[in-house]
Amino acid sequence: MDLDRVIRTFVLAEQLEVHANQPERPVDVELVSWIGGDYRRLFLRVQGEQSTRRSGGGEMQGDVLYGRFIAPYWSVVAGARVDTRLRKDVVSVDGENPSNGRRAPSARSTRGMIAVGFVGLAPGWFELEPTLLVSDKGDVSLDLQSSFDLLLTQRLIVQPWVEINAAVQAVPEIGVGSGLNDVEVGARMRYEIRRKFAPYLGVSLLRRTGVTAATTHNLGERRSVGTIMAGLRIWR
């Protein structure tokens, strides 16, 4: 029997959360869905953040990816990503001197990118998602996400995670420098009232580095940001 003839769908709201200790009380959403069989799938991923205290400021990222099974627990994925960022306040990277040759981040920027990567489980049941991105202007960047479900009981689960972003070239228009841009680590603890419905609490620490840190600092944002979040995880 060809298992790919059985078409299934899956939708996961991995994050529907508010960042409780941030002044602008941003809401963060991450949705992952796919349609297909065991060997071939079409993935749709959407992630965004928006302030609830003011208009302007925020970001949205969407992926459409074709996935092909290549080994037990591993698929290769390829497709496109659209990354949109909104900033309310704009200054140059060096703060007050716009004639220093460096371009300031744009108030609104949108990039289209080709995305190639893998989705799978590493030994120890760590979920890994490394993705290589090439923008429509040839800029190359890499993001890596990893998480792990630690079962304290059958319903109480701690999920530590890490996300790393790096770039080969600087892209001043969006406030990105070359090299390692930022590292974010955190953990969410959820209680599965039902398998498909789980409220959670979590904490995270984001650390920006290099030019990316300088740019965001001049925009009035901190280099290191600690967050306390509360949200829901839902799937069907």
Given for the second form:
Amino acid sequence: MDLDRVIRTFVLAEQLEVHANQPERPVDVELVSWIGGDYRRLFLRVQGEQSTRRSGGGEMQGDVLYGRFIAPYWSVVAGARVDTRLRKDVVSVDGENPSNGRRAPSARSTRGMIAVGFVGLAPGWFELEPTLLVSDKGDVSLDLQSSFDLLLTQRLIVQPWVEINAAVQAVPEIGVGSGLNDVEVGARMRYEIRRKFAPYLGVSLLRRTGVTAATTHNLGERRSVGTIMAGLRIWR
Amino acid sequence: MTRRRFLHAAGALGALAGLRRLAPASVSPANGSQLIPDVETRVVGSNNRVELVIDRTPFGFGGRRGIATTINGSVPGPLLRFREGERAAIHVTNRLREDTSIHWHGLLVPNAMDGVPGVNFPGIHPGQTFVYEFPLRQYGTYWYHSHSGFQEQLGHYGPLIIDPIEPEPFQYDREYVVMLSDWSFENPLKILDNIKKQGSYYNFQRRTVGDFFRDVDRAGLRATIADRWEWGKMRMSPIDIADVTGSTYTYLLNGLPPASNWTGLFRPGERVRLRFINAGAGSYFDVRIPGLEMTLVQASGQHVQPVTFDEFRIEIAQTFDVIVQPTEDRAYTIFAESMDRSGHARGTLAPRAGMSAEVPKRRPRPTLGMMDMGMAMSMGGHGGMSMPGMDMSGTQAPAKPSADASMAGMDMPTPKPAAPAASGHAGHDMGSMRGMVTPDMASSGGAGVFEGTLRDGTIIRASNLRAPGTIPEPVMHAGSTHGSASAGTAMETRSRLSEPGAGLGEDGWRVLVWTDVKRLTPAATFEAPAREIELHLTGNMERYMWSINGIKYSDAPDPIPLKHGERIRLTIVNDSMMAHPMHLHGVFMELENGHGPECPYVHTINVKPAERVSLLATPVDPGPWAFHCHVLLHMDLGMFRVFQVSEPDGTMTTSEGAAV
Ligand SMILES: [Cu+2]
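For the form predicted in complex with its partner chain instead of the form predicted on its own, what are the coordinates?
What follows is the entire complex, opening with the chain shown before.
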């Protein structure tokens, strides 16, 4: 009868994948984990991408959030995010005039942010993780992710998702403009060989908008990027 | 052959290649190895002394092996048989590396003998022998099981029969115990961990895209989308029938898997009494014997007026004694489907050993309806609604919905009391009631003085109580929705005792429902309750939390006080989407199914989703008594409370080990 107080650890590698059609052949990792009981949990989220080419860079983003279960499907979370980018090409823009961008040698940029948000399940079974971020320089941005499981069979599951990034102010150092930055939609189709072990194939389309689009365009990247991916979803 | 001789066969609940072979060849399993319990353990003598040893023993079948928690080396444990009016002395020795216990399910015993660690006693420590001694104050079919950790899931249970002093009001030629249970080769802790992280972990019968298109074909696009949205809006699933399923469970009959085909012998024309016991840790069974009708003679161990049917659902921890009369010289299959249709247990009644009959196909898994979500059915306009792919279960349901009324465009009614005498939480100021309970309220001048809400959210009513033995009116849920531990609180709860339950009653044969069950002899005095105690069963599948009034046991404050000898009405309201078999220790409850003084006695009652069940009881034995859901995981996660019965003089005593 004390089992209702057990502290559990959950680790989900939502993505362990290769972006097969990208020139950099990046590998992409997304981990979601928590430790805690029913009402209070510490959430850890890690997202990273690393080029498999010698010339390529990578980026990593990590969240440490304390969460409280406040309503049947919702935890409110608060904590910090660290964003690190290692780039061969770093761009500097003034936000107003994207054409000022210039190439620079590889460099690392790191920024810390305060994060607050929710982790939960919206009506209709949408997993939703809206997060509001305030950087050490006072920049405010919003990160919204949502996904959904569609069962083709009991084991073959399609998971469409959407991720939206928006910012209140431009952060030129990292190529962020104000307003809606990018929208990514995609779907992964996994086969649950076991509940905890599912290989998948997926596609996604990233659409950059506004200043962000213009900035990256100057680096020779396209406004829209389509990706084909293959990977594994594992949890324990 | 005498009755008792036949019990030897009944008691030989399995047979084992390699370990021991006590059972006749007829019950020898076709496949795999079984542990055999000792044949009948009744010791006829002055003191009914029984020795039980709890140990770990290899157990398996179908080539798979695991370790069971056994009683005298077998699963199930030995059949204990006593006579009413005598005294039992049961010596229980613990050879495990952890504490153990035995609870005598349904038996009225002194508090210290009830066997719930942390409530009635400290538990039996490794190496220790504990002596259970109690008078046998009743007759009937019961069972016993561990109340420690997950031991019950691991095989720690057995049948128990108390023969009556008075001759029984029915005849039979032979009898068998049919004990149904569930076994997994997975560690129960692992099962819990999996389900805690993904509520649907063991459910391989979820709705798919194919189901969507099938529903569109049948009911149209609009209605199907409306249906999916209604459920999606609540983040509930109409197929949440069982949380641990046949994907990990093997369903056992007398300890044997379906392939082993436990067999009970009969001579055509004989009347055979089958003592069904559901010892499942998490499984309800729908039982039928194709070709035979069954007549119920006892429920929860107590005589009832005979009622005949073709199928019954046995709730977890319940016992039903039925009589069948096979006349043909052929085998009959005892078919026990799990409620969610993810598996079945099976046995055979046959004139000769080695025979078998056709094993029926399992039916498709049932789908819950809006009624299970507690959607108000007493709304104005149309009398009901139906949604694609949903059985609005219940042939006898008072509010049988019309088949074509659609959910689409439905408006939620505003909560309103459905009946003046049953206004739910309405009118109670929950806030101001908090903390009002006086610990010694029982001594404060008799029943009926306290009315309000206890600190754990339990509602107590002492006035405007309806007549005893009557069925509760539908009630709209008002006030608290029990916090984050409770998802999708039922909007309206009502009596559903006349319904067979999800997935039953649509096959054109007779199904036992609780409104059919009447006590054999009407109560000589049938008093009205002095107080009503209302508890709400709550849960959240998302986090797999289970609670009462939204509060887990470990967070619950003081026990719920009851006065020795007072007449109480216990009202159990299910605000969750799953069925819960609720069991109150230490007292027989009279199920208010509309039959007044003929209301049947029960020790366990299933409460369907969005159901409101009321029971009458007169607690006499003082001390703390457990009240809990008999789904092992639900109980362990907090669907558990303690009722504290006062001494005759009104004082409260705590028995040893009660301080936890
Ligand atoms: Cu339960």
